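In the form predicted on its own, a lone chain appears below as structure tokens.
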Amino acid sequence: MYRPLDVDTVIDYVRSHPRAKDHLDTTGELEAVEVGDGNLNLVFKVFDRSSNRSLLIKQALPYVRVAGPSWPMPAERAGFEARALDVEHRCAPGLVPEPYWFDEQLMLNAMENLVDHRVIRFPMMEAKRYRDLGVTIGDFLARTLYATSDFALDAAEKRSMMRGFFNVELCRITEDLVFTEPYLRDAPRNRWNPRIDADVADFQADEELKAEAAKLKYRFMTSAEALIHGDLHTGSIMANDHDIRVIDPEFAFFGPMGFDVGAFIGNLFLSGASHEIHSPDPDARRSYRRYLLDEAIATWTTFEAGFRQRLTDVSSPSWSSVGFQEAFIASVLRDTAGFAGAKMLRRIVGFAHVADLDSIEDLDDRARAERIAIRIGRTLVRQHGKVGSFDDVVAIAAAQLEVRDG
């Protein structure tokens, strides 16, 4: 029967449960603590003190968190993201946490604990730079992607998988909050900065742009290029020094291959705004706004690069076609740069904002953040059909975060 953990009852759990023992000594002094800081579910990691060895446990409630009953949300949403760890975790070893076990009545997923890492948003608030970020993000797609995509699938394969991803729910969070609230003036979910309302009323204005973000909303929700994360940004990606792993996959489902690729660089871009103000210095600002660039550029080419490579296996004489492979890989990029533009907008007018932006405190100080902000995404989503190169997407980010090629 399902019922929410606290951090008495989670202990209790994982001492009944039979495979607990591979990952820790149930019968020691067990601790845990409650970690979950996101929009959606509880999540506690779980110590055996003897041993000092660990595991995770996220469980979903059965409404959206941040919100509370009020916002029903279907726990099961936890069983699409076992099974897209699960399937990550096989084409991607090594860049995901390792599944444990998925828990069907408690809508759980038990999972490695990844111990001494930090989700990299807050760091990068701080001008943090993870060396190979953008390398192993990159990786990560091409993997992931390629392998669920009709490139590597038969038609009956990539067709069974497709049955076990349709995540209606979340898809239509990510349809309303990211495609359609924005750009809605009396949308009551919506929230930003006073100081921006003209900037805001200004572009939900612009029938050029709602146009194109409509163009965008279609992709997601009719290109079921490959099994998608979802949700791919600066909050769901955890590191050390010397490690990096993707997380929370429970928006998965099957969609355009772009909307991962764009959500991840159309992050770095956010906060490249945000150093206007985390970064006062105009020498450290340009630097780590170069930084932030550069990742993005490593993300995509290591991306292209991992994708072309694969494509040399294909075994469908269509897909071999290098007229067609130029086709898809553009049409990728046109969808990288609208999507970024897309996920950027958002988090500065609609539901759910980020903390590099709102953890300025002073209003005046933000709003010069978020018209940088705007500013790209704005551009990004309205060019996004005519982007031919990366080049192109990299020239709209660098004009307004004032960074010089080189």
Given for the second form:
Number of protein chains: 2
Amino acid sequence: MYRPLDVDTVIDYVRSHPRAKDHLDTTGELEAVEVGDGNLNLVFKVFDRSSNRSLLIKQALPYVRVAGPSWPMPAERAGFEARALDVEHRCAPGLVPEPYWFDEQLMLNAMENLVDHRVIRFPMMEAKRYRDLGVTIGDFLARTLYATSDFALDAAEKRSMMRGFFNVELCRITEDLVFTEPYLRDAPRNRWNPRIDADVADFQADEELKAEAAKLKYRFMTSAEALIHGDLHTGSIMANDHDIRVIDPEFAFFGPMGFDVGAFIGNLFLSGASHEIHSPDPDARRSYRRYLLDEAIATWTTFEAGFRQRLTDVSSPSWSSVGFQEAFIASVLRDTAGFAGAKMLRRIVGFAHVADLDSIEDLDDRARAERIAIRIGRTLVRQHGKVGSFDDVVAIAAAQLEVRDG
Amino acid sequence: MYRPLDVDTVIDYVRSHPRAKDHLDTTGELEAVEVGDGNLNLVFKVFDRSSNRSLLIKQALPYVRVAGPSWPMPAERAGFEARALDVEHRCAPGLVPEPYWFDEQLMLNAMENLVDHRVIRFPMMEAKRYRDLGVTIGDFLARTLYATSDFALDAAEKRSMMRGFFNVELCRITEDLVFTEPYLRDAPRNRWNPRIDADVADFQADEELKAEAAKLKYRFMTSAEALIHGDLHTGSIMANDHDIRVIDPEFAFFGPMGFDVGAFIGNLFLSGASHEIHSPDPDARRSYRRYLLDEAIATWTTFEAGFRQRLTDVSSPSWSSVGFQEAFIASVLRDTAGFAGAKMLRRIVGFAHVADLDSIEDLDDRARAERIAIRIGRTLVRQHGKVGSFDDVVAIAAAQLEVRDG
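Form predicted on its own done, so how does the form predicted in complex with another copy of the chain look?
Below: every chain and molecule of the assembly, starting with the one above.
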């Protein structure tokens, strides 16, 4: 029977689970803390003090945690996370937490506890630099997206995998919150800083922007290219100084590859916009923004190179055509640009915001940073169909972030 | 237990089926004939002579009928046909045979017997004209493709419907025979008229053509826009002088809408090419080709107008954007052009040919017609990404079919 765990019952659960003893001493003294800071789930870290080992238990609640039981959300999403984490772990070992087990009754996943890793969004607000961040995420993207695409899988394998990822409820959240509501004047869940009322009214009246956003929504809904993470922002990445992991794939489904690449890059740009305030010193600001753009470039470059490298091994002669491969990469790039922009805009106007911006208490200051993000996001969405190289994406961001080469 | 029926056992089967009595007098004198002329199935017409009523039984064999048991093909395809026919009947009543029942054990579908209809491919070789052919097929396309798209269905309804259409084996036939093998010099199933060896060698060396064909294959495999018929050629349409029906949706799956539109239009152009020989009189030839082009235009025009009309009712504000709708129609048009071309080329170089051309006994004559079709198909595939209006498609065909306005 499903029941939400707490810091006491999670210990009983771990003690009694036959697979827990592979990861800690279940007969010893166990201690649990609840650390969930996301929107949806309970997250427990369970420590075994005697052997200094631990594991993590992530349990889905049957409603949206931030909203309460009035916004139900099927706990079955834990199953999507389990299946996606398993695929990611196979394709990109070492880049995700190691999955231990999935409990279908309690809708929880037990996995490796990342002991001293932090969600990177918050340190990045203090200008933290992670070595090889873009290279690591680019590598993760190339590995997972290639391995679950029609280039690597036989049609039967891909269709059979797709059956496990009809993630309707979580896709609906993205469709509504990312692609629909931010562009509507009267969507009740929208919220924004009152100081940017005029900017929001302006962009919600931009018919070209709305048309491009609708094209992106249609691609999100109809383009089953690969198993995508589906929510790859800087709150879904944990790191310490020498290790970077992608977490929380509960939004995973077969969608357009550029959605993952764009989500991450858009969040780098959001961070860059927020440093308008977080880094008052102009040199420090310019330097951190240069770092962020370099990581965006490294992400795309590593993803593209890794994907092209893998494409040299394809078995179907259709995919070896050079002309096809160029067109394919160009299409993922256009999607990347558009989805990056859409993911930026929804964080300012839609229901779910980011701490990078919302942590800026002075509303006028926040508005300054938000306007930078809106300009980047809006240009990316409007121009995404015309982007011909990643330089174009960088130029759009750099123009607003006042970063020039050198 | 599955067993293939014959003209005797099919009568016993019909007599004993509880739902047969709604359609004929099962206690009377029944007569059955086997009329299957397709590649895959047994087709029985069962008549009740006393009441002059009848029904049709279509049973899937567990192998490809034209190839024999050495080429196995899961009989489960009858289930895809049953589900697709049911959807088509709901969306476009009167444009498909009325489905009566599906027998999962015997992998057969019982349906309305179209008494005096003929598959239109053969009469068209004799320059038969069907009134409103393009209008009817365009209407069928607008109805079925809209009703099963994200414009009409809620995301959950669409995903739930998709679960019934993972038609892996029949999609694989299309992927291999339409998009892959015709472009390979050494695919063992390819066959062609030896008189066009040089033409085939030339197009199989055309790297731009191969790149465009690979793009179309990728769209076929990843673009889940709507439940498409999947095999809508002139052999999948039956008609008499006042009624037109689409049959045989066993290839149905969620794919790109332009594949259906293109399949039909490509087959009109194939017919046009074949009249290079079938209509030796220049005036008669020009007149019939003009008819075929007019029907192609009516198909697109009716489809586009019907789809646009339905789009005015969409509930999601994303899809009401005029800019989005224009881009969407333009994308279906490009797909239509490309898929039309690909479906033409595969009928000349690939495994499965069409009677329009193969019935031309003199190999030099046949080569003349085939070269016309190759030129149209090749141009459509190469240029499909640049097609901006249906006039462009018509111009490509008309240039080779020597049809000018007026």
